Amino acid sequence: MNDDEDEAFRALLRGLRVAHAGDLPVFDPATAPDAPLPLFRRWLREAAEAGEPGPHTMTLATAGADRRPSQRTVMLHDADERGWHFGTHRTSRKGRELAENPHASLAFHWMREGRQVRVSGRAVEAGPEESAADLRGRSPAALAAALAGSGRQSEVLGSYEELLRAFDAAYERAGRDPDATASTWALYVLEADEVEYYQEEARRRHVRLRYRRAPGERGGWQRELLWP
């Protein structure tokens, strides 16, 4: 790389605008619910109607035990009264550092309504009947992809022909037992006991809503508002 490359690389960032469907929603925080989840379920609703692609997708943040932390974009599952639900293998880089480290964070950004919500707490593992319904539940392309990464998931790959062979027996049993199981899926929930709801304005006057989860066992939902 050279001087002029390098400006020239700032120059593109420095270009580059957000585009937006239309005008943005005007979120009042004063209407927002007691509890985060109505208001989380009714945004990826509305994410979703405005064609956004993919807005089930979110960032995982996960941190073992050497506390060096570590991103990769996941499916949501399901988001309950219990929390947020993914699923992925225990043998995969996530799943041993959630082992380690069950504290994690889930990210979400939807840019057609310049909306992003951000969610933290401990990722509990659901229970082996969960986990395979779980896993029944999803496309047989899907169930391939799980069986063909069981057990192996973040490990070196030795060739891409290998991935391939794998992949061609998964596909080849999937057709065949569309209830099979793979040993080390599991399905998670991420309980919950900070949620951020960010909305873009125009005028840079971006609303965040932060929710907390109050103090003793049973404690409910502390709201927030943070400077943007």
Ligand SMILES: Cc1cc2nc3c(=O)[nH]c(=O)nc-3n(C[C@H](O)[C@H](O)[C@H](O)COP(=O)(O)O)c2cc1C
Second form
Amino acid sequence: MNDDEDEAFRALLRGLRVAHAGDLPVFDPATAPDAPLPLFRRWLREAAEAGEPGPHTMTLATAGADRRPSQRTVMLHDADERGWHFGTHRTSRKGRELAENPHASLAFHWMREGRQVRVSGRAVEAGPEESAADLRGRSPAALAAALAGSGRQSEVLGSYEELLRAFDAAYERAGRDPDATASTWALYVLEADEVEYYQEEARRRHVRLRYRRAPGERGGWQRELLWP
Ligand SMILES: Cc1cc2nc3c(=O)[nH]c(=O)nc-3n(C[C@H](O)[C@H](O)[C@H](O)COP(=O)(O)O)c2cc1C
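Please give the other form, namely the form predicted in complex with this ligand, since only the form predicted alone has been shown so far.
Whole complex next, starting from this chain.
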């Protein structure tokens, strides 16, 4: 790397703009509901309607016993009174970290509308029946991927050919047996004790609204504004 390349890279970054879909929505926190879930569902629906690509993808942050955070993208399967649902292998890095420390955090970024949502709490594993039902309700390709990754996700792969062979066998099995279960696949529910909504504003007077409740408490939420 030379100085010119460094400067060109910095100039590229400075010149980049966030792609809003048009005028940003106005968020009046005084009209926000008492609990975070209805607002989340509304913002997710609005993100989908605004043409946000993959509005149901989210960043999941975990940290195991070594306290070193790691993040990755996962799909949201549901959000209900219990919490935010996602599926993965319990033997993966994230699965192992959650077994050591269930505290986790999710982040959504809906760029077209200048919105961000952060959800934090404890991720608890749903039972085997619910996990299997969740997987059955997804696409044959998702089942094949779960079968192929069972017990292997996040492990070192010897060669790409090995992966191709495993996927061929998994697709064949998923086609033959749509009720097949992937033994390490689990549905997790992140039981939120904090949910924060962020709405960008054109002059950077962004609105941040945080909902909080004591961990494990199922009752009322405290709401407060935060400096952006
Ligand atoms: C758009 C997108 C969606 C993904 N959805 C999932 C998912 O729902 N579950 C999953 O286990 N991995 C999903 N992945 C892969 C993860 O990001 C990650 O690479 C994998 O789960 C291994 O993570 P880990 O080693 O940190 O445990 C997705 C990746 C992308 C790019």
